[in-house]
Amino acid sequence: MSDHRLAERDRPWMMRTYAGHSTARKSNELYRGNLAKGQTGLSVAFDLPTQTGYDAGHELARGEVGKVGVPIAHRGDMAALMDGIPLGEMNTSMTINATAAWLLGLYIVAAEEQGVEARALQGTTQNDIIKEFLARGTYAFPPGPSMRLIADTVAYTVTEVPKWNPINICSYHLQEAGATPVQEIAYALSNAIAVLDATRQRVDPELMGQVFARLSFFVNAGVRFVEEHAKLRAMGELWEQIGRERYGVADPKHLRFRYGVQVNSLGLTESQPENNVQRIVLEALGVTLGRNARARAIQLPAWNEALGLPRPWDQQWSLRIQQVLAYETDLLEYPDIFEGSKVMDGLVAELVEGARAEMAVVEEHGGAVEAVPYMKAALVDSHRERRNRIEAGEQVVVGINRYAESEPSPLSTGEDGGILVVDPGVEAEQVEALERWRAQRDADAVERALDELRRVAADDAKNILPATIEAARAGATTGEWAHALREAFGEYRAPTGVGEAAAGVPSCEQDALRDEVERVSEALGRRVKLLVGKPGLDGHSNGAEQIAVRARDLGMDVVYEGIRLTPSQIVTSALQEGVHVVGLSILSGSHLELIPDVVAGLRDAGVDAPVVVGGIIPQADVEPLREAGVAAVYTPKDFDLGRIMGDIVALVAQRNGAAAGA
């Protein structure tokens, strides 16, 4: 056999579909259907209350139950979710962070009920809190205790669940928040160093090689797939260096850079959504073309994720993309096709140099935990630069700022609008089911288990996993587990990065808008004031941050308190701050429940400020929002922040009798 072909075709990567919605039983049906279609691993999406540690029925859970994932409140839900799926054979990835230790505990208990020992379990808990502070927002506890939870999970699994990956250092959401390839590499590896340093204090030094080997990564791959592939080779090179030099890891198997991937969702468009299919295929090439840096597991988004939740058919399409790549093309028949490439070697060297320099800056700030405010502000700046390039036409997005003329898409003209809509009755059903669970369990056993959990949480020398697993066995709920730890660890609000973001580069358009803001402010007798609010549990704050930064750069006073606010908190803030306009951002599908609550609350409080809304909002929901009193609705197709800012200033002027020429 010649050296330019493999003696034997490589095995395909693990194929996953990120899925879950409504209830555990409905999600179980979806999983079993996907496995029957050829999916080779599970990837569980949890709803926002589960991710942030709230039970259905909590004020912050309103409108969020079962929307972006499956609600899991206790071991009964986990057993239903995994019913008929042999956990001793399945490789399960759980996208869960703040409550990762708890969901792993529930998974271990569900396996016990199937007669499967923890030592046999294979899979991953994402369990990456630092990126939640930076990019995704589903944190629950302050940084210090959060790092302890991560380290405890790593230390426990390395001996008790040795086939499990206790953390996926997740650079995926960093890119979604605007990270450049250099930033994605640097912040992810700095994050990994923080995790390893914290874990080193909680394990036998002889286990550090095994600890290093069990850390995996979950990365993003954008449409610039040549550069994206170089990024992964650069990460592998730096990861091996970190292992050898900082942690003394010598075994080549332990030093291997292991990663799974979901390709980029940031670049998926609501306009001409059929273009997303080719984007997804090209992005998948970035993590499959080069054998030496090929992904171990892949999950692809669906073509319609900029519109709403994908249906089973849409997810099947994404799975079939993977299967065509793996089985119909010749990708798996050759050695590494980039080996010796002048272009690839040059790109890798460039990224390694840039990442090392940025990692040094993070280290100067005290490491990844202490550097969260710095990294957050840097991501806000990078995302703003990306938006500015698109608005200026310097970065082409087909169907958005070039070739926007289009025929109507038949993919999204069906009765369902081309997306899955979760039954709004699911939330009430979950609340009732939770009440039944609490009524039938041994309440005394639960309280004893939670008391032990609080005791262990208060003792930093103790590992929290055994008490967590006991609470799961006793029948405690997600909200009860998280509440016990909130009592021990306290609450926390992450930095927004808005105040620290650098001033924007002036332009003629922005100068004209700034002049209009000055004119309207003078007519009002004080500065135009905008409140940007994120009601509910949606932590995708990138858009809200960009609105806040742009409004600030145009000379408005901006009130932005970050994520996870109740409607009443937003109303109180609007009243106390005397704002002229309220901007609400929701991407989780809870807009029809939460936005009318905010509008009604503002009316009741006597706040006469127009409300504008942005987010992933289906066209069918626009009119109901307008009927509820919303003045304007913006969706992902509305990429031009300058136009949105102009609309907002005009609304304020009109509402206050300060319109031009008035």
Contents of the next structure:
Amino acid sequence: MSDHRLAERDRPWMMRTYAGHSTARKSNELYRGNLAKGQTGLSVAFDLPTQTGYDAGHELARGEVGKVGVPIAHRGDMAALMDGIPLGEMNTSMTINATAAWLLGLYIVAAEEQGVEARALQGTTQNDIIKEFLARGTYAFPPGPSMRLIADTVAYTVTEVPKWNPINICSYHLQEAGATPVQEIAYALSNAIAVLDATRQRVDPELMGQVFARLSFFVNAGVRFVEEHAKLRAMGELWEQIGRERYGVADPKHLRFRYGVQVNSLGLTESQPENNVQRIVLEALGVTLGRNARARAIQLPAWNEALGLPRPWDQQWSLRIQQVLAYETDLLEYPDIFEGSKVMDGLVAELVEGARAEMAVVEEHGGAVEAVPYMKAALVDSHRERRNRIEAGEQVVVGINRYAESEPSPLSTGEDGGILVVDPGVEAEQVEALERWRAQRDADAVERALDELRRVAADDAKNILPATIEAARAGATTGEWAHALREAFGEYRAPTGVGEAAAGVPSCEQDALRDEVERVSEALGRRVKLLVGKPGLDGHSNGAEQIAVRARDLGMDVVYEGIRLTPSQIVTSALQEGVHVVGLSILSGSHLELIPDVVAGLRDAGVDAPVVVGGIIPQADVEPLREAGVAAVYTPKDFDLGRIMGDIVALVAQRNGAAAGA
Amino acid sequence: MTLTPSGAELGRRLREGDVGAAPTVLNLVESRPARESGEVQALLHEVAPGALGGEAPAHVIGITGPPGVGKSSLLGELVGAWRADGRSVAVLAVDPSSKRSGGALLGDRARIASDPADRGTFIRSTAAGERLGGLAPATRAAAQALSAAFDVVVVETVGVGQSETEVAEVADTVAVVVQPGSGDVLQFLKSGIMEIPDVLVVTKVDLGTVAQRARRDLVAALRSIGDNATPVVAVSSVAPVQGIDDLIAALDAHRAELDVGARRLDARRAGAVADFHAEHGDRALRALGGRRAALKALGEADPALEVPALTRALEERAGVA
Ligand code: B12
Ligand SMILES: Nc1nc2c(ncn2[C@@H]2O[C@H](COP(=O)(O)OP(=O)(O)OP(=O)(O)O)[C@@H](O)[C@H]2O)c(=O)[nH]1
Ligand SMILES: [Mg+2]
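Having seen the form predicted on its own, please provide the structure of the form predicted in complex with the partner chain.
Every component of the complex follows; first up is the chain already shown.
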């Protein structure tokens, strides 16, 4: 036995691919294919209507059904999704939050139908609502009832589905929204505390150790992979402390920091997309290098992340990265390689200290739930600083602000543009299938189950799960379950964070732009006014927020109402606010359905302001959008916000006869 | 480009109750050239008491309070209740501008939930610009114009201690919204830094006992300065929503008691002085003998005159026209 070798090679982490699209049947085929390639667990991507609790056919579901994930409306869909996959043995991670209790209910019923009892089920429901308010956007109910649903799920599973991870506290999405490592640690752990405090009131105190042990994390790892590794060690250290000191947990097994990973995607580029492979490999190292803080499960994005949805081949490439790392290298043969490292210990100490201070600020705001507006504004601010650093060239991004010259890439020149395009016909298919489902089920039984659900929802002392599982058995749909709860709990719009974001200190270039905004405003007779709109269910708010804040910093008046608006809401705002230009942001792929709707609505309402669009817009879709009346289209390769702003001001000037020199 | 209708025509449309004219009216009153060319005056002339045969029928309400207390969320609930009651509503939400860039982020309408298909609700956000005191330059004119067509016109402004003074100059009824546990309002009231509003609102009562205590403290503070009449209403704008009906009753009761003609006349005069001051500065105001003297001088003018006409009267008097 030696100190620097393990007696036995470690078992690799669980390897997954975040996948799902079109229909339950199609996704099932995809899963079986992935398992055959050596993937060891499932990671289900749901479509946005399922995540936000709407059935196909609802106004807000338009353009989104089956697009970025699989639509699951009822137990029949869940059974089809898991067909032929033995649920007693599979480990399934579901990225589901506002509707997590419901999807868990469907999964339990699907298992029942396979003859597998709930006690045997293994997997994870993401079920983390605070980060939905902060970064991800698929929330449905106000904070209070949302926290109750989470606590109910934890309380139910800890005794009834004991191998299940009822919640995955996410720091992943915070980094994707611009968080620094310190913010990522502090906000995720504050979030965990809010969840534990809420659960403490709903379980037997004896069980708190087990509850603590069931909380797992979903973290991010960026390309600064040494510091990122330190971040994970810091999180582990703080987590153990919280367990001991705040919750009196003593069993070392319960105190272990368990986490899964998706590595950073925000830093993956549209230009020279092949460079993303290097980034992904390095980030994967960050979460596997040190044995004492190694990920339990990993899923990697693909080289074409910033272009659109990955095809099976793209996902296979990413799975192979994991397999090479785990099976070809000697990574798994050693004890922790950072033990005793001064550098690592120093980095960890720095991060722990920073995170403690920031956690204290959150605590002062009254805890994570109350501090949502504070944390949101802080994230928008950090992201603003990140963009400024990149634009100023202080933070190097190869292929973007350095070494931008490139040979044409053969990777994305294929007929499909190098991405997966979902057949828009699946929406109509799903609407029809849903009608058939409703026609054949026992309508009275569904009504009774939903009545019971409403009754339980109104009684805070009850656990929502049993009535939810009963509704799943009866054949209720995702939209019906969520509708019943929306009636009981009300709805909510999360803060946008932009109003509180600090005003940027302008560079010389920005100063010149400000002068131009001032000049055009004078010529117009009132200040240039921009509406930033996010139509549909898309929750990607980063781009819209950064555009809004920058426009404000250059002297424009900016109306921004946050995510998830219908085209008619956006049209009404544009009309009533008298804006000079409308900027729409869509990253979820529903642009061809929704943007022409907004443009047509504006013209019908007599609003002649030009419309510009930004987001993930494949090259092939630019022309159709222009034909629909869009003046300009921007994508991630247009990383220079200053340039975009210059264009917008020029467009407003030109449309109003105030062009420079005119 | 579509042709903009004239100020006079817009004024006539408002007089006929055409709420659909509101967006264009706002574009006009916010436009500097339209103010300078007399279009805004032409508009206001059409909706002045002279043209209407009396004061505009709307209830003009000012809602003010510190940042983030919940003014817009509360407005969302109020708008819903007014609409259910068949009253049309215009909201003028004023947000501060960035001192550094001059730009502003206008986020109020996000919290004022309303049905986009409902023509009886109009919401406009405006940046305060360089004006101190919480009101955008065009807000007075907009409130006057819209009160000819809407049943309720609300002005939302941010601030405490100062801004309610200006809102009071446009509104029939001023409600100040305070957060439970914020001591400043109490202090401001007692020390007279802040004028007593017509209605005091404590928000976020869903957060529990702090809010009820805040309500009691406010009532006690009012008593201590000899005020037994000002209503203090506690509300929650998140589920379970509370206190909205009480608040509406308090606002309506204040309006019912009010001499609307006198208050509106004061408002127009104060507006003219403020516009004059903003346009010509301290020196010109001093030339008139100061604010009080200017107001007094306007006391001799025709009570039916609209603000721009009053402003012009001041300009002539000061010799700066
Ligand atoms: C960050 C990110 C997230 C974050 C979002 C955080 C947030 N609050 O915004 C998180 C982790 C939460 C997330 C979640 C999801 N994501 Co995501 N995400 C990304 C990612 C990595 C970067 C997007 C980003 O923020 N970039 C930074 C901003 C500043 O850039 P930008 O928005 O592109 O803006 C630039 C231009 O586009 C333009 N622009 C944008 N908007 C506007 C508006 C105007 C007016 C103007 C003028 C210009 C403009 O200007 C900017 C200047 O550079 C992209 C992939 C990528 N690398 O681009 C995937 C991506 C957009 N996500 C994707 C998906 C599928 C999802 C999910 C739906 C997955 C799922 N099934 O649940 C979820 C759910 C999100 C939801 N509720 O809708 C897909 C979309 C696929 C498609 N369109 O076909 C992408 C492309 C990844 C992929 N290849 O699969 N995501
Ligand atoms: N708990 C609770 N929260 C509320 C209530 N009203 C508003 N809020 C929250 O308080 C925050 C601010 O609400 P707004 O309505 O935007 O407040 P505001 O006063 O209009 O804010 P500004 O216009 O920015 O000054 C939001 O996060 C709301 O969700 C309430 O009655 N109870
Ligand atoms: Mg507001």
